[in-house]
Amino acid sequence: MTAATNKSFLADLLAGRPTADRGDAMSRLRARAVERVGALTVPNTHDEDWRFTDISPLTRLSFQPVRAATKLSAADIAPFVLAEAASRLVFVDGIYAPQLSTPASGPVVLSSLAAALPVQAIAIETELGRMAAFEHNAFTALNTAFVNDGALLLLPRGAVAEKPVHLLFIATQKEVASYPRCLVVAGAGSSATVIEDYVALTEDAYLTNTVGEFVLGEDARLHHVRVQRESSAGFHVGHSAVSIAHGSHYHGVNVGFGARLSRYNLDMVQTAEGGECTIGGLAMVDDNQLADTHTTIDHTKPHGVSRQQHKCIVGGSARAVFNGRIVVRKGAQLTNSTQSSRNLLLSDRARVDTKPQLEIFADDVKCTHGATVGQLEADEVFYLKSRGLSDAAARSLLTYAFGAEILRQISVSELRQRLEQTVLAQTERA
């Protein structure tokens, strides 16, 4: 990709962005992001963080900003609605759909960013754009250049969201680019389960470019389930940034099935002593799909704990990438960190590139990591066949069990069961 093509692609994506400058913090944030987009380039395989992921199929296409939201009915979104969720925000091609949403009010604030801004300006302006740095990330900068609305969850000190919160993002239009945004601020001692869900009602090509910021106060608890099950012709680029305070616990589960090409960056920072995170990840791709997951866990203070388990199931001519980086800063003594990357190949043409990284600058820590890539064990297949299963059924069951280990970390039973059915259906096709 030439430099001229690179700049043209970014310039085309910027067309149609919000240009009104109201002199407020959000307008200033957009302006800074636009400036950075002008200085940045689209990543390519010469960049270390993208060397396994060629996004030229994306840059060869043309995407327009969403001009108007598709009108959807309750029946249209029924397959994605979760009865267990007490409240829900729905965005169609990145545009808030109030008629399909059930926002919350009172101690727990669940609202669109735009609707909440007049009342929650201080909280929004303080946190929006703070964690998700866009100085060196063209896609995050693009998302921020378009930020005008999004999903907002504010949990005041001690607040408990008894039932899950569902943030549903639906792609419906071809050849458009949408920029979903999430901001979750969990006050001290608060707790919630948040489902960030990306789905599609079209089989055409489009671009979903997402950014989520999750700020945990002291002793806060957040269970964050992120599901990407978009069109097999779509493109998905996502970035989540998480801040963990003293005694807080972030439990994240990221599941990716869809998109022709998907890239997900998860950046976590432990900002005070005793912060803890548990991360589970599952990417399941087939045919010619590509799924790339990059995570960074940055321990900056003592007594931090992180546990990470990521799995890839890859069939056909698909490719999966996992890069897990753990940083232990000088002074972050008594850090305890474990990371596991396990990958299953279902065909001779499938490929996985896995790169666990440990960067340790403290001397009193306990850090381990490991990675495996392989096919189903012949003796396990033989054992199940000896119990009466066919070869296909034995392989399907073992593949399902491999992925189900991650899905069991999802506390929302209705969503977990749906995803288990998706895994089972894909294993039967493999």
Given for the second form:
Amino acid sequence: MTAATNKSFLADLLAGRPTADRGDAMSRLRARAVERVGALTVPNTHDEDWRFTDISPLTRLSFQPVRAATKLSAADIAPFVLAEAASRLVFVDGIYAPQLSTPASGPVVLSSLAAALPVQAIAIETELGRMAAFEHNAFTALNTAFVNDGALLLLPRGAVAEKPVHLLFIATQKEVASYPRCLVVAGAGSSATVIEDYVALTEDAYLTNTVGEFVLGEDARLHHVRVQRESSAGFHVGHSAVSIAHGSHYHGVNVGFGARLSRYNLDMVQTAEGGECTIGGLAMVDDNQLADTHTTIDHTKPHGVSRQQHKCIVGGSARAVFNGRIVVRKGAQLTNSTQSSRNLLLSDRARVDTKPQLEIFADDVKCTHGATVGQLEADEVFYLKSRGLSDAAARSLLTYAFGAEILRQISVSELRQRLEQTVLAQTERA
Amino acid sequence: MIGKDSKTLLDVQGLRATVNGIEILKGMDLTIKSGEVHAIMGPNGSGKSTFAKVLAGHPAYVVTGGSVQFEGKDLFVLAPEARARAGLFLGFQYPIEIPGVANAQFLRLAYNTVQTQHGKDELDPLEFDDFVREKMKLLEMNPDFLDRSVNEGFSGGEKKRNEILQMALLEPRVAILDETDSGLDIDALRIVAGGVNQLANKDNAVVLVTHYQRLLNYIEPDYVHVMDAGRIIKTGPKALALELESRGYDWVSAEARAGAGAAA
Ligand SMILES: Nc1ncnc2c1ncn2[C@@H]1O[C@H](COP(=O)(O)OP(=O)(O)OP(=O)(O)O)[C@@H](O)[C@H]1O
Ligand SMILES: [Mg+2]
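Moving on from the form predicted alone, please list the structure of the form predicted in complex with the partner chain.
Next comes the full complex, and the chain you just saw is listed first.
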């Protein structure tokens, strides 16, 4: 594909952006991003960061922002609703659906970004677009060029959100591009569980291009569960940017089952001494799906702790990519970082490309990493069969167990159980 | 107990098997009838575990000769799971750890598979929980082991108890217990042996693979077989185990060689 068509793909997408300049923070951010999109091209496999992921199936198609919003009823979204989540924001094809949402206004603020803008102008202006750098990332720039609404969660100092917060993004229309945006600002000592959930009510091709920013203050705790269960014809490109401060703990679990092609970038930066993050990832793909996960954990200060475990289960002719970059900057002494990438191939045609990438510039650190790619253990399969389980049941149970190790990290039991069922159903199908 | 009207459960004739192209079993003969307890002893590497795994259908082992009839039918036409459902049970010398699979879930799946085979109803998780706890009492096992992953991080003795628990749930026709006594402390040995004795009856049979005659004080064998270099070279009564304990295996091997020489 030539640079010219790449350019036109971005230009065509950009054509439908919101153009009204209201002179506010979001308008200014948009203008900067539009300029940037103009200078960037869609990545191709010559870019180191996209070596294993050919996005031409995406760039061959064209997408527009939604023209007429789909009206969904409570019954339509019932399959996705979590009783455990006290408050919820719902976006349909990227458009906020107030009639389906249950925002909160204090002390914890959960609101659409647009609605909160007049009241929370300072917080939004300071934080929106700060973490999620778009200078070198065409998709993040594109999302930012469209930013005019999204989900906002503000946790004031010491605030504790007892119940999980559910951010539900539903794709319903063919050839629609949506640009979901999340901003979570967790003040000092606050704590919350946020579920960022991408689902579909269509079987057609569409594009979801997301950006989320998660800013943790001192001693804040955030459990961030990101679930990508797009339709099998959908395209999903997501970016989370996280910053942790002194004593704070980010516990992220990202799970991806859906999409014809998906790319998830997680950028975690430790901005003060002694932050901690735990990151679990599970990508489960089949048929001709492709799931690409790129993470960067950037230790810039001493005494940081990061634990990362990523797993891929790949069947059919599917393909999974994991690139786990760990940076330990000069002066980030006594960093303690572990990373494991474990991959299960369920067919001869399935493929995984996994690459740890350690860049360590401090001398007194503990960093371990390991990667394995394999099939189910023959001895485990035999053990189960020797107890009467059929070959299929044994394999499905072991595959399930492999994935469940990540799902167990999800503290919202209702969601965890549903995802376990998804894994089980998918293993039984394979 | 050797019974008058017992049936032949397992009939092994001239069994030969290889692993990675190396012949390990070189003509095994063994007949096991209902109500009997057999002990198989023999030096390390003589092929005892290989024999057990060949019977259970481990894919790494290739049968190259001989036959095995299980309750009058060819065992080798059955897949491993079908053998288990038909009532053949192997207590592993080294039980496999399966991270991520809860022991309770595994035990229930296994139990239900065999129940279905017998045309009985499956138990749901709650019903099964009550049922398995009763069985665990028999083996003085802590119910906490239900919630843990299958064998993961279990001590050697705990794994062996979990094997016997599986036997208690599946109620096999023929149970081959491969060194179930190894790694058990004195109390555990008594408890596990007690469990096996309770499960043994006139309709089933137990094969104990062991290195120590101590186990045989608790579970009385009707026959003691000595295996060497892939064959059974001597069979005797329980007293043979005592004799082996004091004299070792060399004399049996020498006797076997002399016997073979005389026959030639
Ligand atoms: N996968 C394998 N590849 C190569 N050799 C094997 C394999 N499995 C078993 N063997 C060999 O077969 C022989 C018999 O092994 P087996 O485990 O049956 O012995 P055993 O009688 O059970 O010994 P022990 O008393 O130590 O448990 C040994 O020499 C062993 O090394
Ligand atoms: Mg052995």
